[in-house]
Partner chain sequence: MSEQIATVTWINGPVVRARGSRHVSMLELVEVGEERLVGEVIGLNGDIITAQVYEETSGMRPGAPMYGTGLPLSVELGPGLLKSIFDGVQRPLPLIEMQSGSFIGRGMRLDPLYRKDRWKFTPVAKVGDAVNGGMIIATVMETDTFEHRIMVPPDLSGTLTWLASSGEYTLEDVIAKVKVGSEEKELTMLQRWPVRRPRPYKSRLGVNTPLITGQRVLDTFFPVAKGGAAGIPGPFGSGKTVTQHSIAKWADAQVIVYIGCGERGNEMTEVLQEFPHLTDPRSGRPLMERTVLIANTSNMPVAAREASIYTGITIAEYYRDMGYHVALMADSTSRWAEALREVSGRLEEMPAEEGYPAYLAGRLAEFYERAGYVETFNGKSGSVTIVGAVSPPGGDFSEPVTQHTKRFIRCFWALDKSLASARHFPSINWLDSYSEYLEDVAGWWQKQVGTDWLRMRNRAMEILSEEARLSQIVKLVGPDALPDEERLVLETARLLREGFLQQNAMDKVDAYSSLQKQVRMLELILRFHERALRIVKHGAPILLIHELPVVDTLIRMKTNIPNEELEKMDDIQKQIDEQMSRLDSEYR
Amino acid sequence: MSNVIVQGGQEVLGVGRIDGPILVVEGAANVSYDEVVEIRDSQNRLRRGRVLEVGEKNAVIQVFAGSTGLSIDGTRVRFLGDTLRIPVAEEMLGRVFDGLGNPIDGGPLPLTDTYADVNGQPINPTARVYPRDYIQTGISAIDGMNTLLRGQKLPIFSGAGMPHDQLAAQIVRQATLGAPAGEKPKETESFAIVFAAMGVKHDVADFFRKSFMESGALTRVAMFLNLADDPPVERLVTPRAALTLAEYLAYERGMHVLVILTDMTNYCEALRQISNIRGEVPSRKGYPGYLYSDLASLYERTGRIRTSEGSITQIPILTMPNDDITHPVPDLTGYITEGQITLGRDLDQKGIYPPIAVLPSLSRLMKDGIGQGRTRSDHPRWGAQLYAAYAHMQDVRALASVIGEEELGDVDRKYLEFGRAFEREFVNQSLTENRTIEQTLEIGWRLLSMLPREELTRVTLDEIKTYYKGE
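Please provide the structure of this chain alone, in the form predicted together with the partner chain.
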């Protein structure tokens, strides 16, 4: 083993151990924790990696592109002396990058002097601005019952084969800054979309590209792609690179940035793989004990700060293995994000699009972005009433499946009808249907009017007087 000092950092020839994407390098001095390395195989092909652990005699390195083709004696490792940084610039909008932030669209490297650490730094809670402005997505189940705010992190919990990509694309296409019901939405100020793909198929990335193109947004989009056949370890960097650009655009350039991360389940699997190879003590289902903190280090990079006009809104997408919401990936995500849009297999099978299951869905910030002066004053109680009625309908539906619908009382039968109409007319809408908040509220009242007046205990008597159209 020989040490050669070259400019920029020291270089070590030969490694002690190779284990999956992990290298153990011996005899390197002065290595720093978390620094970036360049690795060359015997054919002089370059890949990059990062120091995971460092002792006096050895350093443990994670190779982003994996270790295929690396040999014990033929591998050169050069330590670059700095943590992983990517260039950030406004001109990166309209461009496509790989999972580590290198251009793959044939264009040049972004011309900038600003390089930012992909790990970012935690936002000081005292510097945050609490989100209050709602985003009108034109989708009733979201705007009405799970309202999305600027600066919120609201994931889509989906399952294999469900239309989460269509939904995300529709949100991106239709999103405007919301206005009170009846007023015209304001012109959208400067906005940008940062899209990060982790381990998804080519056609998923193409679908999004096309959708951005059709809506004319492509020049406002930066795409970071680590696709299914790209090295899994690289995925650990992809969302960080994307968020680093998003932070620059939002907090340095004052833009409203919407970040789509898909698919977080693939990201977590890559994390699990590294952890298992290193022999770390697993917690649930083999995922490392620090999965929560690791996910938080991504999801918390959302929000608004006082020193900037801009904002970061995150829509991570994840597929729940086996549709199981208690699986560690959705579970820990739900513990960190500000709610979740949950898709339901049964609705999907009934042909309802978007198949948003409203009961297990939640927007924690909704309460602060709706009501008087924001959407409409009845909105909070209207929502509570729809939730209560739909939840009760589920019980009735379960009972009907046991005793038969004809055995139900009058009121319960009305609930069943309400439930069907709710799914068909409120939740269900077309891929291109863009409803105003007023339309959404109107449909809700129409459905509530199918129920007897006494059943509506969540809305005020005045609201019943104004909006109820029942007998």
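Alright, leaving the form predicted together with the partner chain aside, put up the form predicted alone.
No partners, no molecules, just the chain.
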């Protein structure tokens, strides 16, 4: 049973052309872009689709379930006169849906009278509220060095074989509304997570479901799963269905919603596949020229607005082909979003989890969500000092690889020791370790205490007197 609203409309018998998941229907009048259609084969089996392109004499239709079994003469297409809509309700939390919003957990359809267009509505820039409140993920390399704020879009750039799935699951389990250091975190009743997986393998989907169920996080998570063997056309709808529910929860119910989208590379591959079938002129690496605007239509459905207490925060996860950060998908994503968390292959090979490469990672809004009354007053300068020390350690490490560690001076050796401890104790933490912001700050100060006091040039004298424990 499908949960898409069905309205009346014209019906056409026979199609002009079938090419993969694309149908070309001739003779349809008054058809609208993105209009939903019902498609029935010669045996009256129903499948859904939507209008991709409209011309004077024909309409191009995208079939969600693929065109297998359809014939040119025996296919009936009924135009429904409306866009694709899904039901939205708070009761969808704790449930699992397919990429089109149909339940796949054995439960009933959501009981609601509220249906929302999956394409959403663009947020008026004048209605936006600047993000200033942080979300505590329990992961030091994010909370301390690349702080995530409510209403921010902060992608994770990963690569094949790296533990981005485990990191996403850990963020879902641990993420809470932040609290200043030394204070108890706020209650999480108004905090929800919408998780959308696109083109993932069955074992990966089972990993996420099992992980959320065992931790109890599933009660505040709505999952949208599009598997690798599902039609690629459905993959294009999956993140839009997830964001539609997130918009309802945030702007209608006043909840703080964290949206995790994985893997955006699979989404872009599906977009490229459909574009090639349509015969569009390809752009860089075969992707359509509108890849930027298509990604922006997803990423920009994020933020806070003046008319609602709720917020949408987005963490898209993408795997960079060949670890190439200049590939079109991470390249364009970086232009649209407010920073990135980059996973490092060298850290992963050292057995460090999560292998977050601190130096190429960035949260552009971090400065506005930390400091006095938000995390702790020393956090901004503490973070700058850790960055500077770790960056200098990289230079020392490169020098040591040429002349040998024994030829380094005493201060440079201390930097090498600091760097090893930073990766082993600060970046590295277990899958179940959930650190408060205060614990993260204390670990950082303990590591900075390994350096001579005169090397700490980015923190104040009062902060050194209070937190520095070196000689």
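The shown structure was predicted, so the numbers you read here are calculated from the model rather than taken from an experiment. Numbering follows the first chain given and starts at 1. Rigid core here is just the name for the largest C-alpha set that superposes within 1.5 Å across the two forms.
A.B. asks: Does the C-alpha of residue 408 move 2 Å or more between these two forms once the rigid core is lined up?
C.D. replies: True for residue 408: a C-alpha shift of 2 Å or more.
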